[in-house]
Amino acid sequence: MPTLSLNNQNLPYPDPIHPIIVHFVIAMVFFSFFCDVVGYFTRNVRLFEVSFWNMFVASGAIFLAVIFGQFEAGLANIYEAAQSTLNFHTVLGWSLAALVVGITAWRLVIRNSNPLKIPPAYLGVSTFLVCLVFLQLYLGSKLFWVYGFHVKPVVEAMKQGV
């Protein structure tokens, strides 16, 4: 079986791709939430359309983010202190993927039945989604900034057995 040629970040390509896609998804989910809230209070239905398409694209992009996250986590040198955070980050990532798709499907039903209104229950669930995204952001930041996943000095130290 051929092995991948890894760089000094333990990756087969120059930089981690997972954070790039994740930040794209985060921006779309937050902007969608923002558009829904502003549209709800100002009764600007055009913002509902913007919100829907952001969630629609985020639904596809989140699976790319999770797949690249799984791939890059598999290439990381995972030590015991980081294991529980990585496990929680992984489970929450897959859960968020399912949740984003479910909320988008619900949003599609709302859009098709009455595109001029958003029910308050949807805004409540969207608020919950945004809170989970913040938690996931914290966990991902901790994996990079505290545990140094794919950070060159940490990778080199791990290769030297430190």
Given for the second form:
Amino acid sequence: MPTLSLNNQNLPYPDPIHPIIVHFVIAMVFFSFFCDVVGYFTRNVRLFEVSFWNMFVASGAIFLAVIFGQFEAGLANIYEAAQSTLNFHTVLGWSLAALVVGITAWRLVIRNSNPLKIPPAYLGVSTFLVCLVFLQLYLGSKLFWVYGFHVKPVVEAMKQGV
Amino acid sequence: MNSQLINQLGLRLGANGLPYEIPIHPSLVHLTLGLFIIAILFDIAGTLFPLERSIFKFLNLTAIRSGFFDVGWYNLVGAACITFFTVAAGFFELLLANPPANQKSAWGLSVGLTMLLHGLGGVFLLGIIVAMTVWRGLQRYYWRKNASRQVQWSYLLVGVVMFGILFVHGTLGGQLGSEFGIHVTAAELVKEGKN
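Now show me the form predicted in complex with the partner chain, since the one above was the form predicted on its own.
Below: every chain and molecule of the assembly, starting with the one above.
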């Protein structure tokens, strides 16, 4: 197997890519929900279209996010304290991929039957989705900001056997 | 800021140098960047719509040109609103940063210069995003109200240039975390010689 040449953050490229791709999942899911809720109460049907396309982008981006996430998790120096958070983040990531795509598909069905209305059941499910994305954001942030995955001083310290 | 000045604030700071576990600024950044970039991309998609029509037909997906411009407009407004909070949280966390002063980033910049550029850049970008929102609003509601192409070419060009600036700016910000370990709990513990 050819070996990758890793930098001092344990990556074959300058900075982690996963956190960049997740912009387009986090922002799009949140904003889609925001548009649905505002559209529902103000009867601004334009916002439903905005919401749909945001979900559409999110379901495309989430696959790339999971792939890069798996890759970068594999290259991270994982120590015992961080293991459970990483496991939870991984399982939730894959579940979210299925969930986001499923909900987007449902959204497409709703849009095809009546683009001017959004059923309250959809709002309920997307509320649940927003909560899960928020949890996932927390777990992912914890891996970087608390456990220091791919953070230079931490990677270097671990190489020296701290 | 030096530790004596930080202590004067009387905040109860954790090991990461913040009064809370996870920095807020990087989370808000997801929203600023995601919304802004998708806003511009959908305006580009709306502009090039005649070229994409066959793709949507192939995918059996209903797409309306004005819908793309709606995404461009509302996402941009969302980005402009949230960015005030992103910049405010960024400044708060920048003030509490206390990194080791003797290192250089991958770009050969010192910690202080990276922080300074990222801080000033944030204010500059907030200004541009707000100005672009006003510009976009004028196009949408006055200048190009009845035009099938709602945005000017110059607007799209500025948008694409902004991608480049955001990339540089974002990388500077990323370096503050991933190279200097600012507000990273594990890095701060390593610095103090703990495990």
